[in-house]
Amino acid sequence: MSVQEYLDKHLLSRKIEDAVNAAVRAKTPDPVLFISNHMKKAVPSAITKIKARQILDSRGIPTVEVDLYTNKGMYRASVPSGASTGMYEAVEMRDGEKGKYLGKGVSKAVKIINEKISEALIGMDPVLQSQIDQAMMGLDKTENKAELGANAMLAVSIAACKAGAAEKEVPLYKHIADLSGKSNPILPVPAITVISGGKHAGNNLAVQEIMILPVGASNFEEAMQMGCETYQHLKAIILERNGSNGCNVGNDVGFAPNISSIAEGLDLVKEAIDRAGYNGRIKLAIDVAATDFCMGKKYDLDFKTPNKSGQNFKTGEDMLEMYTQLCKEYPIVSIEQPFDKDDWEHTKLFTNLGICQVVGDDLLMSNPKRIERAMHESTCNALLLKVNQVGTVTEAIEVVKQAKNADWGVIISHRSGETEDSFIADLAVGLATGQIKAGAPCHGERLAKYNQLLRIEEELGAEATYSGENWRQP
């Protein structure tokens, strides 16, 4: 194609003339810069290049990062990964080469992006998120993303979402709200990890996390102040009682004192809240992650204690009674994965008691079919959304809609292996989920999410709404 043919095809002569006239009308002091920016807006955005690489997550385990280029800029995204993966979630693409990163390398996923996905998406408009995601799903053709890998697809999907927001010249959360049909972005209540256990820490505590929810804050900034102060008071209490070793932290950066019972952990947190002066304004939540210590149909709360493991099994009924008692004694408003991933019976019995939010994690795996079953059977009443279990932004939006249509609570969640990418902060605001789980207020990969939420609240100004007491149904 000759230069003249190119000019004629894209009507560039007309667009240049329009840009010059606009610069004259604006009386701009820098007409060249003005005309350049005007021309950028006049040319439709398109994906021009996608480059993937292997980086490391917060545990030193490889993950995927993508730079997606359009004719207007470069947009970067990286994906997290969990300590354990389930059979019902979308599949990560790992190398399996034991001599490198113990088989956890992602060079295969990187190659798939750079060669296969890139070729399919070049030229597409980044604003059209669902078309981009559908194109990748069309390449994969499997229900669990086994062909391309959920980690490969999600990194590209998030990068495209960021590019789409830039093309529209709106904040990322606003673009996500538009994609979902929402019009009222809401700042979520943070479920802040303060004590870690389970597979995420080296202590004897069976449950994975004890969290605090600053529902009584007037805005997100105050919620973080309340959370940070409580976290620091908890550190001081643990130092007093357990010494410096008790202040070791888990994957989510919650403290990991060598306690063995849930009540011990809750007592520590309750005292920290009292010292901080936030009694009544901060509620508690527990991530039990019971699948990790379910043996057959019984639960071993001493599975991390060598001399006790296997000696004190609890039945589903015992666990049900324990949770009921804990909710009476402590201000617990949410319990995540209280039973095994396939223990639908006891999860339903607990939910039907109506004493707290019952969150499906391993039970649901962010899988639309399992969510549908749980809705039909009234098994739980909240969804923990981990975007890497789904695989694309479009599918994440759809499962949130699915949960909200059933009047469920929705928690946007980080993973134990995180990166500095703050996408889930914008996702929680744009989808108005009312709840976000991003770990402790410590370490860069966790603070990236909380700091982005602080920026969003500042940007929204008087229009900012914090879910607060309406955290389940904002």
Given for the second form:
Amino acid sequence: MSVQEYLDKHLLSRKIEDAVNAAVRAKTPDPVLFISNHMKKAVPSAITKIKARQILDSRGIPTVEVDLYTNKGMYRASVPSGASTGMYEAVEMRDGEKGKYLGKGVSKAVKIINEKISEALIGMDPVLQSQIDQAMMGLDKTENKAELGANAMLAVSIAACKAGAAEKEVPLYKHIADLSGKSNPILPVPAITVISGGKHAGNNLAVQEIMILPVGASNFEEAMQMGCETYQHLKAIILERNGSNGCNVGNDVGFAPNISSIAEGLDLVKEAIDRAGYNGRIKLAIDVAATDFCMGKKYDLDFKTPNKSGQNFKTGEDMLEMYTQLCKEYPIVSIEQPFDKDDWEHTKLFTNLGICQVVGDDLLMSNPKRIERAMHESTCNALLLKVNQVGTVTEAIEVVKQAKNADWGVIISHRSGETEDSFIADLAVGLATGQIKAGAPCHGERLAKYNQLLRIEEELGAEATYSGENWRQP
Ligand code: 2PG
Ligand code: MG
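Based on the form predicted alone presented above, generate the structure block for the form predicted in complex with 2-phosphoglyceric acid.
Let us now look at the entire complex, which starts with that chain.
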């Protein structure tokens, strides 16, 4: 091929001329930089390579990380993992090879990405999120992503979403807002875990989490300041009462003093809020995670206390009465998973009392069919969305829309096993959910999300809106 033929084949003369003309028109002081950027924009928007690997999460358990390459650059994503997994959520693929990481390796999922998924996605436009997710779903004939693994699919889906935003040269939250058809981003109220119990901590407390919600802050930055100050005051109070052992932390990095009743925990938190001077501006939330201590149809609040477990079961009615009382005595505005995952009856009775937001975690498992049923039967009035229970960004967006259409509250949630990926921060802002749950303001994997939200608020500047008092329906 002659030089002229080559130039003609690639329309090079015209493309270079266009770039030079644009630089002249812009009167740019650095024409070479301008022209190179201009040319880069003309490069086709396509996935060129996908490389997955096994990394470790915040509990030292393997998880999947993906580097997705386009002509513009490399975009990285990793996926979290929870303490408990249910049968209605998308399947997390683990190797099951007992001699390695106690069976928790993810080399099979990594291989699936590097071979099957990569082959199907190379050449696709990363801007077209739903087509990418559909292509992956097309490779998996099961209903629960058991063939490819939701961990494999989600890592790729998130990396593609980041690449799509970069391709459009917009922030990730803006790209997500576009994908959902929603245009005004909103900074969420953080549900900050301050006390840990349940399966997340080694103390006797049955309830999994006590959280603080700085709904009275004027913006997200102030919300974090209020949350962090309260967290530090709480640490000092626990140190005084329970000694330094009490300051040990659980998976979500809430303190895990050796208390055994919710009221004891709530008293500590209430005092910390008082000391920090935020009385009235910080509300409380509980994640009971009651599935973990439901035995048959009864609840064992002593399930972690030696010599007491199995001796004092509570009925659903007893639990209902306890929640009603707690909501009277403390500024509790939200209770997550107050009953067993299959206790639709008591969850509904509690929701109908209209005392507080009632959040379905295990009850819903972020599963559209269970959400549909809960809507139909008015079982709860808020969704806890764990992206890895769904498996793709497109489906996560759909599930959030489904909940919002029913006027439910929506909380975008981290998992107890997390990575430094901050995707859920952008997801919460882009989908304007009004609430995010990302653990304590401590440890890198939790702060990755909160710090990203601080950056987003700064970037939005005067346009930034904090959901604040409108946290349930921003
Ligand atoms: C929850 C989550 C996060 P896990 O129950 O809401 O705290 O825990 O990831 O262990 O399911
Ligand atoms: Mg929960």
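Keep in mind the model is a prediction, meaning the values are calculated, not measured. Take the two forms, superpose them, and find the largest set of C-alpha atoms that agree within 1.5 Å; that set is the rigid core. Numbering follows the first chain given and starts at 1.
K.L.:
Is there a C-alpha shift of 2 Å or more at V32 between the two forms once the rigid core is superposed?
P.N.:
Moves: yes, 2 Å or greater.
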